[in-house]
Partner chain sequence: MIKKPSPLGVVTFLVVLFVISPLLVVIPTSFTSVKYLSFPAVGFSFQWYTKILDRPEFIDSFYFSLKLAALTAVISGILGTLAGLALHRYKFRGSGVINSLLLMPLTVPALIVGIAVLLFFTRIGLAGTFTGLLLSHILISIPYVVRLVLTGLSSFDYTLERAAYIMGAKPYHVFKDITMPLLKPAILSGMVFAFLTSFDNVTVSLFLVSPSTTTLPLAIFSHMQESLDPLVASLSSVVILFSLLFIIILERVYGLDRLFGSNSHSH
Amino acid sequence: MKDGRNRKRRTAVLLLAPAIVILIGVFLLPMVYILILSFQDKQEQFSFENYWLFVKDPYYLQILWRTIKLSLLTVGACFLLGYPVALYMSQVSNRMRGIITFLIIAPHLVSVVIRNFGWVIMLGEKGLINNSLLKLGLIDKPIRLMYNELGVVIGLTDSLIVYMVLALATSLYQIDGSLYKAASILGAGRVRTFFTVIVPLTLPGMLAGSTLVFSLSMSSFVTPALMGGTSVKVLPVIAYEKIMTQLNWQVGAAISFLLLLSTVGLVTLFTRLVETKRYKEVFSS
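Coordinates of the preceding sequence alone, form predicted on its own:
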C-alpha cells in the first residue's frame, strides 16, 4: 500500500517536473529580478524611491484608477453580452453548441493587432459606423468612438469576451435539468427560476470569467495603446514607455510590480467577498 502511494507520488513529480522547471525559468526568476530592480535607484543602491515616486504623484494614481475602472467596465460588458450567449449554448444540441463555440473562438485565432485595426476602420471618424449614421441623417458630425475610454472598452471586450462565455457556459452545462422541472412544479416562472436557481448556481462561472477578464484587462497593452492612443494611458503602457522609451528600468519595474500587486489584491478581495458570503455553499459543493 505504502509502495503504491510512493510510486504515484514519484510519477506525479516526474510529470510535473518539466512544467515546474519552465515556470521557474521563464516566470519566477524574471519576476524576482524585476522585484530586485524595482528597489534600486539609478546608482543601483537599495531605495524605496521608485515606489515613493508612484505614490506621491497624482498622475500615476490617476492612471492606476483608470486602469482599474476600464477593467471593471470590460468585465461588466463581457458579462452582459456573454451571459445570454452562454445561456443559449446550454439549451441547444451538442452540434449547435460546437458551432457556436467555434464561431466564438475563431476570431481569436487572428492576431489582436489585426482585430484592433479592424475596429479602427469601424469606429474611426470616417469609419463604417460614423459614415452610416451621417448618411442616415441621425448625426450632424462624426461621433468620437476612438481614442477614448469607450474605444478601449470596446476593444478589450472584443478581445476577452470569449473567456467569460466559456466560463459561464461550463457552469451552465453542469446544472441538473431536473431543477428546472422542480422549480416549475413549485410554481416559479421562468424569470424567478432564472434569478433564484440559475444565477446562484452559475456563480463559480461568473467568478472564474470575471477573474480572467479582469486580470487580462489590467495587463493589456496592445488594445489600450491602439484604441486609446495617447489620450487614454494605462499602467502597462506607462511601464512600457518607462522601460523601452526612457530606459528607466527601475521605475518601470516598480510600476510593473504595483500593477501585479493591484491585480492580485483586487482579485483576492473579490473572490473572498463572493465565496464567504451568502452563496458560499455553491463554491463548497
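Return the form predicted together with its partner chain of this protein as a structure block, the form predicted on its own having already been given.
For this one, just the chain is written down, with no partner chains and no other molecules.
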C-alpha cells in the first residue's frame, strides 16, 4: 500500500519536475530577486529610498493617480459597452452566441501592437474618423483623438473588453429562466426585472470582469506607449524607462512592486466592499 503510494508520488514529481524547474527559475526566483532589489540603494545597501520617492515626489504620485484613473475609466467603458453584449448573448441561439464569441475573442489573439496601429489609422489626423467628420462638415480642422488620455482609454477598452463580456456572459448564462417568468407573474416589467433580479445575480460576473480589466489595464505598457504619446505617462512606462534607458534597476523594481501592490490592494478593497454589502448571499453560493 505505502509502497504504491510512494511510487505514485515519485511519478507525479517526475512529471511535474520540468515545469516546476521553469517556474522556479524563470518566475519565482526573479520575483524574489526584484523584491530584494527594490529595497536596495545604488550601493546595494538596504534602504527604503526607492519607495520613499512615491511619498515625497508629487511627480510619481501624479503618475500613480493617472494610472489608476485611466484603469477605472477603462473598466467603466468596458462595462457600459460589454453589458449589453453579454445580455444579448444570453438571449440568442447557441449558433449566434458562438459567432459573437468568436468575433469578440479572435481579434484579441492578434498582437496588441497591431490592434493599436489600427487605432492610429482610425484616430489619426488623416484617419477614418477625422476624414469622415471633415467630409460631413462637422469640423473644419482635424481634432485630436489620440496621443492623449482618450486614445489610451480607447485602446485599452478595445483590447480588454473581451474579459468583461465573457465574465458577464458566464454569469448571465447561469440565471435560471424561470426567474424571468416568476418576476413577470409578480408583475415586474422588463426594466424592473432587470434591475432587481438580473443585475444583483450578475454581480459576481461584474466583479470578476471589472477586477480583471482593472488589473490588466494598470499594468499595460504597449497601449499607453503607442496611444498616449510622450505626455500620458503611466507607471508601466516609467518602470520601463527607469530600467531600459536610465538603468536604474532599484527604482524600476520598486515601481514594479508598487504597481503590483496597488493593483492587488485596490482589487481586494473593491471586492470586500461589494461582497460584504447587501449582496453577500449572491457570492456565498
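Quick caveat, the model's predicted, so the values are computed rather than measured. Positions refer to the first chain, counted from 1. In this text, rigid core is short for the largest set of C-alphas that superpose within 1.5 Å between two forms.
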| property | result |
| --- | --- |
| After fitting the core, Leu16 CA displacement of 2 Å or more between the two forms | yes |
